[in-house]
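Here's a solo chain for you in structure tokens, the form predicted on its own.
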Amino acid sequence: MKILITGISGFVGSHLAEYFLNTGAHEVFGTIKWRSDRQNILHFQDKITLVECDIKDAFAMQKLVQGVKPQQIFHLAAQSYVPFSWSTPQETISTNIIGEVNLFEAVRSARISPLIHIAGSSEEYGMVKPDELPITEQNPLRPLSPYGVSKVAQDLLGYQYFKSYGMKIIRTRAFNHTGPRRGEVFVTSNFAKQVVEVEKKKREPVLRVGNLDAVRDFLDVRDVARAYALALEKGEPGDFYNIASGKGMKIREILDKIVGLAGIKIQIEQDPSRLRPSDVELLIGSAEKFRKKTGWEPEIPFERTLKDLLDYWRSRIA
């Protein structure tokens, strides 16, 4: 089977590519930009086909899809860092929405009918009331960031192209996920990197943090990659599914776990620059619908996820 992963060198894209390389004789294609960091895919780069392509370039997307003619497409390329969406909302909206439209139109132009996965986000739910937990797929969408708005638009465009053109599009709304290769700007990875820098005497034993009271539902990235694959294998075109653990943790608890695993003493200081203009306080999801449809369950304990994340940074920081 020919599988196309947009944003293959990214966090989830690299794990998804690895999943397919480990589970069958698939041809895996992936998009990268000329300036993309290839660190995440270096150890299996010779087993995949990389294509330089900016998803905002409609012609390049048409050429890519026409050339590959994939049976499955996983659309992961995006501006995915929530705080960045406040400083550059135009880039977030352009990349996430126009990029997806270009993909859909490229598929239509190529006259093929692949299964298409659209990676949505729990940030689509935004402001959630305590009596609405755990969040099901029927919860209102109240996004609180330009990023969240862009993901709602991607979600609804997927539905519109399914209804208008019969395209086999399945959308997921993954809750927070982390693990090895997570970009350092993301909260768990940033904590882990700072802790390893303290371990290796690269910084004073002081951690800079943002809002530690927000509650999040975390998964291991490898469980999420497996869920994405199952979404196209067993999901219903036109439908959408939460991918979540069903358990909430304060960011403060996660920080304590990381520091505890490292076994070091450290001082915590809040950095005002790390606070968001409006933060999502509660995100705990229900994946019951997805479980019933696919049989998926999270398999990796969160303590192992955090240990692997620490070991990742230990391997990166000399």
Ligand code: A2R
Second form
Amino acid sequence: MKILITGISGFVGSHLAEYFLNTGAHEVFGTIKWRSDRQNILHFQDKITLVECDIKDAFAMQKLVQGVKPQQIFHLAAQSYVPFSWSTPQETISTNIIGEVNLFEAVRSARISPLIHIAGSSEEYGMVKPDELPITEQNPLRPLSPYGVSKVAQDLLGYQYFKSYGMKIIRTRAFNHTGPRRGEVFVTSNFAKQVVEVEKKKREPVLRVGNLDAVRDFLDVRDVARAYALALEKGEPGDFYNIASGKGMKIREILDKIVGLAGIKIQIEQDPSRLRPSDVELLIGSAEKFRKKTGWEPEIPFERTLKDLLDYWRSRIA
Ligand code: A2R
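Having displayed the form predicted on its own, please output the structure of the form predicted in complex with this ligand.
Shown next: the complete complex, the earlier chain at its head.
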């Protein structure tokens, strides 16, 4: 089977590619931008086919889809960082929304009928009331960031192209995920990197942090990659599914776990530049619908995820 992953050099894309390479019998294609950092895919780059393509370029997307003619497409390329969507909302909106429209139109013009996965996010739910927990797919969408709005639009475009043209689109709304290769701007990776810098005497034992009171539902990225593959294997075209652990954790608890695993003493300092104009306080999801449909369960304990994340930074920092 030919599998196309947009954003293959990103955090989830690289793990999903490895998942398919390990399960075998697949030809994996992935998009990359000419300036993309290839660090995440260096160790298996020779086993996949990389195509340079900016998803905002409609013509390049047409050429890509027409050339590969994939049976499955995982659309992961995006501006994925919530704080960046505050500073440059235009970039987030155009990459995430126009990029997806370009993909759908490219599939239509190639006259192929692949299964397509759209990676939504728990940020689509945004403001959630305490009595709405755990969040099911029926919860109202009240996004609180330009990123959240872009993901709602991606989600609804998936619905519209399914209804209008019968395209086999399956949408997921993944809650937070982390693990090795997580970009350093993301909270768990940022803490782990700072802790390893302290271990390696590259910084004073002071950690700079943002909002520690937000509650999030965290999964290991490898469980999420497996969930995405299952979504296309067993999910219903036109439908959408939460991917979540069902457990909430304060960011402060995660920080304590990372510091505990490293076994060092550290002082915590709040950095106002890391606070958001409006933050989502509580995100805990229910993946009941997805479990029932696919049999998926998260398998990797969070302690192992954090340990692997610390080891990842230990291998990156000299
Ligand atoms: O910016 P780069 O060179 O790191 O490439 C990123 C790629 N990307 C693009 N590719 C083609 N054309 C664009 N205009 C474009 N803009 C960004 O998407 C990178 O390889 C990938 C995103 O990877 P990460 O930022 O690591 O995100 P992650 O966590 O893998 O998220 C995957 C999906 C996204 O749709 C998120 O919004 C969702 O899952 O949570």
